[in-house]
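In the block that follows, a single chain appears as structure tokens, in the form predicted on its own.
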Amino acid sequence: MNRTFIRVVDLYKRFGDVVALDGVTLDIFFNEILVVLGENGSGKSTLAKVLYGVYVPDRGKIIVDGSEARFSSPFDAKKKGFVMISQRPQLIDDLSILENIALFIGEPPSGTLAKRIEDFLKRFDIGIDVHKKVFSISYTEKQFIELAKALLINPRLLIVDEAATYLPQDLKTKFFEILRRFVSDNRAVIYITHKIPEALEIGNRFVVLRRGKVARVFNGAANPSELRHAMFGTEEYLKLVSRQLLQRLSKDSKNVLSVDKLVVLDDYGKTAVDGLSIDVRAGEIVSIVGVAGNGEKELGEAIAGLRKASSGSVKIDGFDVTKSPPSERTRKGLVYIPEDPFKEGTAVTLSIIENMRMYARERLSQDVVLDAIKKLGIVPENPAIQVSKLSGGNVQKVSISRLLLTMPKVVVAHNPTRMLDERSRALVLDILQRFSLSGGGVLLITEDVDEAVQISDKVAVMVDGRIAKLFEGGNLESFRSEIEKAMVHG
């Protein structure tokens, strides 16, 4: 019989006009991995942050071991043995790995602690000098440092918020093995993900949230169709993304984007993009895949004009824009969708409609804005709402809306679906395909091999700032294992 570890009773949380949690009641048992699923804006991350003390609920109770617990900060939650691992590593770049972990667990950065960290990482076949500064390590290494940081304080509850979504499959498998061993010792994991296959791989039970409410609880086995219907009420969106590559390209298609021998430095003066060349033709989708930290971010920013190139060139529709500002590149037909919608993709203090008018550089009618909101499924459907009040996935959709409001020649999109649920992801990939079918070119920079092989004409693997391998022709799905291997080993 399952023993209840944590009971959440009638949790309610509002942010202005947005109700994020609306009477959520559920149980978390010992020795289980409870998966929480839901579409963007369903309340998943808000629930996690309430349990971790980031947010204080407006009403409701959190009962731990039979007694009510009140968390006003993550410090309070940690005292109860609750730790959260976020999608984005919460590390200080200018400190060493050892110093970051010491700061989190409240111990001095000693040789003994360094040995404990190194022993933990060896379980994942990750040999790394813990005295290295965090800025010098890869995204994958950062995510395992986060896991080590969490488990070294010996927690009772681990909240994992989309933290394994973009790990290579072999490392994800090891990550999951650690979680399974963790819960076997009278502990629990709350695992938040928007990927249904990932949920089914790791979960013991499943809770689906919709519009801040518990829509359904699966106490045991579930299948993909059941989860999709609980999350979205339909599976029709699966038909949106289909390979239409043969009809898209013509032999005389011209290059709408040409990157030639580009060299770009990162924020610390280290070479991030190392002589990279790639072309995108009209009507073509080219994906660059790679584990984060291999120069993808710097490449996108250099093409958009947000980062200076040390050498090499960038041409848009035949025009050399290497030394042009972002505004000139936009005029030549470039739309850039940055990875981080909060810092670079939107003005979070402005409303949805104000952001959309900024993208279009003109005064849009209310009807045009409402149509974009509807097409992208932005929730809530209120153009006057401030972007900062939206969920992460809906902020991302606002950033992506520029595709519907402009008429570019080439789109450079960096992880555009990272924060999106399955239906929203399908909508965005469908928009990219329709854009290419109309003659536009797409450079998709992504860590998601699934979407790369699903919609691309070519897939280039980026390692250490270079194109390590290029895959093209036929069904790219057949190259999946080779692509994933190249991402890790070059």
Ligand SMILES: Nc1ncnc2c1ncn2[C@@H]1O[C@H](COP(=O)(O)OP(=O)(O)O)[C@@H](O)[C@H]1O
Second form
Amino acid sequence: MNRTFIRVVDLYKRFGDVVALDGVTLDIFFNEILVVLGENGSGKSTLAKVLYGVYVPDRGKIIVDGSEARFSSPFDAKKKGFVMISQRPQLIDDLSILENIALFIGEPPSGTLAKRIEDFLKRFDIGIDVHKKVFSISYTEKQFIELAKALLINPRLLIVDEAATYLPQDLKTKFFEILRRFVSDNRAVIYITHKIPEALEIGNRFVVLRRGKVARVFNGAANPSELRHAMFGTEEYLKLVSRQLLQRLSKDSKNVLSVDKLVVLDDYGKTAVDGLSIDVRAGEIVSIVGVAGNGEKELGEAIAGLRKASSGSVKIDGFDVTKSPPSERTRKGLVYIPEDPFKEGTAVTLSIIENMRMYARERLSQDVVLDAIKKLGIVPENPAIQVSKLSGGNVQKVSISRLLLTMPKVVVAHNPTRMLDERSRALVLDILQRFSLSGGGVLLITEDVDEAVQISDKVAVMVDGRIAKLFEGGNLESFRSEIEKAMVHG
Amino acid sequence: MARIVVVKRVLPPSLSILTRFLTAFIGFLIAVYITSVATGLGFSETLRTAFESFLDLNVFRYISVFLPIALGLAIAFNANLWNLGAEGQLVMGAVGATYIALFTPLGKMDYIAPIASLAFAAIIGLLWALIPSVMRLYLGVNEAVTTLLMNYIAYYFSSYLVKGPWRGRGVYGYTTTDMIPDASKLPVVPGYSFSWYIVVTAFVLVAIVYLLLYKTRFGISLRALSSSIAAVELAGISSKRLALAAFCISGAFAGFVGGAEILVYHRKLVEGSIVGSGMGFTSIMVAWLGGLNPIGIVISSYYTAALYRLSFALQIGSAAIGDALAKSIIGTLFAATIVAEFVSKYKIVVR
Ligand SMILES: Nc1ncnc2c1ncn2[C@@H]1O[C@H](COP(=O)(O)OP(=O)(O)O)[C@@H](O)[C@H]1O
Ligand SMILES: [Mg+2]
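Alright, leaving the form predicted on its own aside, put up the form predicted in complex with this ligand.
Below: every chain and molecule of the assembly, starting with the one above.
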């Protein structure tokens, strides 16, 4: 029999005109992983933050072990044994790993603590010096540090807000193992995600949020189709992502992007891109797939001009731009969609419309702005809202909106859909396809093999900074397992 | 055990403005209190004088300095560029205006003289700001340090001029130039020491800067610079050019003010520290107190100008006391600015 651990009763939270939580009621049982699913902006993070004491709800109660708990800060929540890990690591960059963890759990940064942390990490084959400053470690490492930090205070409820969503699959599997082991002993996990496959992989029960309300609760088994209907009210969007090759390539269309023998170093001076060459012709979609850490990030940045190329060249529409700053490349016809919309894609302190005005070369009418918001499904639809107030997926959509507001020759996008829910992902892939049909070139750098095989003309597998294998022609979906094999084994 | 915790918060705009007003008001009361202690005048007497300084038309004498400079600085600060050199840019502007007025034939031409002097003052201020911005953008030298140090170079440069090559023939022991020709002078309001021309120009600048920052792609991108240089670059806008432009505008505004100080107030070049008398530094604070927003800066420059008036209205005893008083009032204002910033972003809770 399921015993109730936490009851959330009629939670209500609004921000200005936006109702983020609109009467949410749900139960969390002992020993379960409860998945909270929902489209971008449905209120998942707000729910998590209310449970963790970051926000005080306007109305409603949180009942823990039968009595009401009131949190006015994460400090209170922590005392009750609640901890949250979120999508963006909350570590202090200038402190060491050890100091960060010591600060969080309220112990001195002693040698024994260092040992405990190292032992914890070793269980997941992460051998890392805990005296390293946080700014020098990778995203994946940071997320495992976050997990270690959370588990070391021995919590009863662990809230995971898309914290594992962006990890490479093998590490994600490990992350999940830890979660499963964690809940065995009168504890619980709330696992928040917008990805259906991930939800099905980890969840015992499923709560779907839609526009701040509980749309449906699945006690036990759920299937993708039912989840989609609960999340979006439809499955129609799936039809958008089908191959639209339609012989759009005329044989002699010219290169809009040429990357020639490019060598790029990573932040530590190691070779990340190792003499890579690739061309994208007008009207073509080329994908580069790879497991994170094989140089895709550095490749994208070097094409955009955010990172220096050590040798080799980059040409946009025939112009050599190897030495040009990013702004000049953009003016020559490149649009680069960076992986992190918060850091490089948008100016978060400005409003949606101000960001769009920045992207567009001409003056934008209000109609064009509203149209872009509609086409991408940005919520809330108010253009005057500050980007920092949007949910992560919607920030990414603002960053992508430049595709609708400018007329580039070539688009280079790095993991453009990974922050997006399934429907928004379909909308964005559709926009990329339309762009190529109208004669633009697309270079899609992605970890998502599905989207690569679904929309591309060619798929290149990147391993250790080089193209290990190139797949083209015919039905790329049939190469899928070969592609996946090449990604891991080169 | 009770703990004091500082928590981040986001105030709605209306409350944030209210907080600023309240802190400014408290700062005002403290300033009045300091003044009353220092001068031996009663608190209520001082308070009355203080209120009078808010209604005194001569606040425009200081508004015409603070408002344009702070507007220019707001442009730079919005882009996260630390121009701390308005004082020097003002002084160099004064040098530029004096040059046109005294040493070129333009200085004796009606109408043309003031326009040419002010334009040249703005250009010199701009060039003075260009040096540190080029050093920052192409050599990576921190602009806060260079702009700050260049203030003193400007001080010494103008002092050198008035003691040496530009020293007036009819000035006896004083270290000043000769008076500028009448054609170069801007008329002041009778009985006061400001010119409506400059005041009107300052308010026109408010409108221009407002439109620039909020309604143009240039201004929007400029404001974007403080959150992400990469985002600006990827939008196809050169962050270097933006930064250069922001710096130059702020320098030009300060230079313009320096020119106006010569044509309206001093009417001859005096030593650098007297031309600037710290008003360029004070303007940094005026810009922040106004929340880096052109409309906010109108209010903060009025407020600061009134307190400046107060410190001089109550000048009894030696000049040293007056000066010390002015400095402590400015110090109070500065503290109030920081407190206002803090209170609008954080709250303190005891538990
Ligand atoms: N601090 C905030 N200020 C204003 N609006 C917010 C804030 N946080 C969230 N919102 C709004 O609340 C809604 C739900 O956001 P969120 O909970 O982050 O969604 P998600 O399900 O993607 O995690 C969104 O429309 C978002 O714009
Ligand atoms: Mg979220």
